[in-house]
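One chain is shown next in structure tokens, namely the form predicted alone.
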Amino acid sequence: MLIVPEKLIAGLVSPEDAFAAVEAVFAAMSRGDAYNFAVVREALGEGRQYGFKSGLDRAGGQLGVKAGGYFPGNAARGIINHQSTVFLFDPETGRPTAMVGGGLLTALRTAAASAISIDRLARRDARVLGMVGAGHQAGFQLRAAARVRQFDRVIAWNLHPDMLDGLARIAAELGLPFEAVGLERMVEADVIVTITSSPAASLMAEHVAPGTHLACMGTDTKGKQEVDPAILGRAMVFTDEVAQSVTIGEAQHAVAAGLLTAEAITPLGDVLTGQHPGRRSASDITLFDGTGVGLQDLAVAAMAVRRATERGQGTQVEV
């Protein structure tokens, strides 16, 4: 088994690599060549979450599981709140083949999924990017969004405004004017990325203009909520996996309120494979419910393993 520690990941997998890997996973899921197993998520108290995401990708030849979660006390310890490790297995024999640090990989694959949704569903003339949330993942989201659209400016809101300085620095690096705004100003955005760990909706229906694309990336657990269910009720809703969307994703609240059905939600992979046209008009509101699926983690971890093997990096151990 090859151990690829977290410290090597940045040199092995780029954002562009993650985009390609996640795009291939979406397509494989749409074709029925890959599927996720049931998610296990447990609340540990004091805001801590721990769980397992796993799956089988026949097209990519990957079987595995990501173990990890959210530990909000980590920031005070000088480490990131999201902690995870990916374990890969031989799909023919079940023997473990790799153990891979999953922190940066999780951030990269989450941003890649959001960017793919923007690339496929946002209007081509989108010029204003709205960011709701300014935590560790938000910077990855901003950079990924800027790779697929030529935005003119960025507007952003966060519950704790002092945290917006980090996003402002990234926007400056990208050459994009940046402004901290109230949520009511999100009506100016053509694309809105929500990336918070909120238990209650912050972005409301009146904050979203016709023609907007939303990438809702923060809700991945029962009870979390970032946006008003009414938004999903009037949007074309897409997701990484419908089963997760209605149980632990943003759609859980709209479904519970009777504003949306599972049948009305489209896997994003169906847009990639041509089974669904995606956005139909410039006035459509499109929304991607990014719950984060195990297959994405396996795909980026497998890429890290391939690169490490080619370069003689990592540590081989007998199991």
The other form holds:
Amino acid sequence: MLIVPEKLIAGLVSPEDAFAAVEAVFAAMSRGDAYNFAVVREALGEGRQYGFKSGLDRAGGQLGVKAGGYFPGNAARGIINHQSTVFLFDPETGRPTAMVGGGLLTALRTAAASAISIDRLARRDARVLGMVGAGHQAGFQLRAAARVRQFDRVIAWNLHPDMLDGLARIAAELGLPFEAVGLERMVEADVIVTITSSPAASLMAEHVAPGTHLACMGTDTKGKQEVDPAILGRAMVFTDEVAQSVTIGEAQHAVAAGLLTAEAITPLGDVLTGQHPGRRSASDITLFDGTGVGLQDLAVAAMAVRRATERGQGTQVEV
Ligand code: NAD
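The form predicted together with nicotinamide-adenine-dinucleotide is what I need now, so please give it after the form predicted alone.
Now the full complex is given, and it begins with the chain already shown.
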């Protein structure tokens, strides 16, 4: 099998590659050509989470698993809180074909999913981007969002305001005016990306104007929550996968509160394949509940392996 270490990924997979790979696999899921297996997620104590996301993509010929999790003490050790590795297998024989560093790929595939939702569901005339969260993933989210709409400014809130400097630097690189604001100012945003590890809602219904698109990307586990369930109650809700959305995604809370049903949630892939029209009017609130599916990980890891193989990079080992 081929080992593609983390340090090679940046030279192998671009944000544009991740966008194309995730679009393709969301469409394959919508057509029934690819499916995710049940997520395993375990709390290890002290805020540490560990688990497995896996799936089979018949169309793309991928079978595999991402093993990893969230280790909040890592930042103090100088490494990122998310740690993960993707393992790919030959779907015909079950033989392992690759082991791929999953850190940057996770950030790229998560930002790609959010950007695909913005591309397909936000109003074309969206001008103000609101960011809620400023951790490791937030910069990737900001860059990806800026690729799909012509924003003319960014407003941002974070529970820990000192972390906003990093986002401000990225906005400056992108040539976008940046302002740290209170949550009540999010009502000015046309697109809001939430990317926090919060256990309770920060963004409330009164912070969201009609016509807004929200990409809620931080809630990927039972017990996390970023937004008021009332927002999901009145929004058109989309997701990567409905089964994950109602159990580990942002929708878990709105479903528990009786404000939303699984049947009312649309896979984003259905918009990509034309089975669902997406936004109906300029005043709809659209919300993408991005829970992160194993097939996204396999899609970007497979791309890294293809590129590494073409370029003679990585290390072949016998297993
Ligand atoms: P990080 O630890 O680098 O940053 C955490 C962020 O959450 C910071 O902005 C912090 O200020 C904020 N925060 C912490 N506690 C909070 C609270 N109580 N209320 C409000 N905000 C709070 O983490 P990261 O790597 O940027 O990841 C952010 C979240 O995204 C995590 O929950 C992670 O599990 C999730 N995630 C989801 C996907 C997906 O596919 N959906 C992929 C990767 C990460």
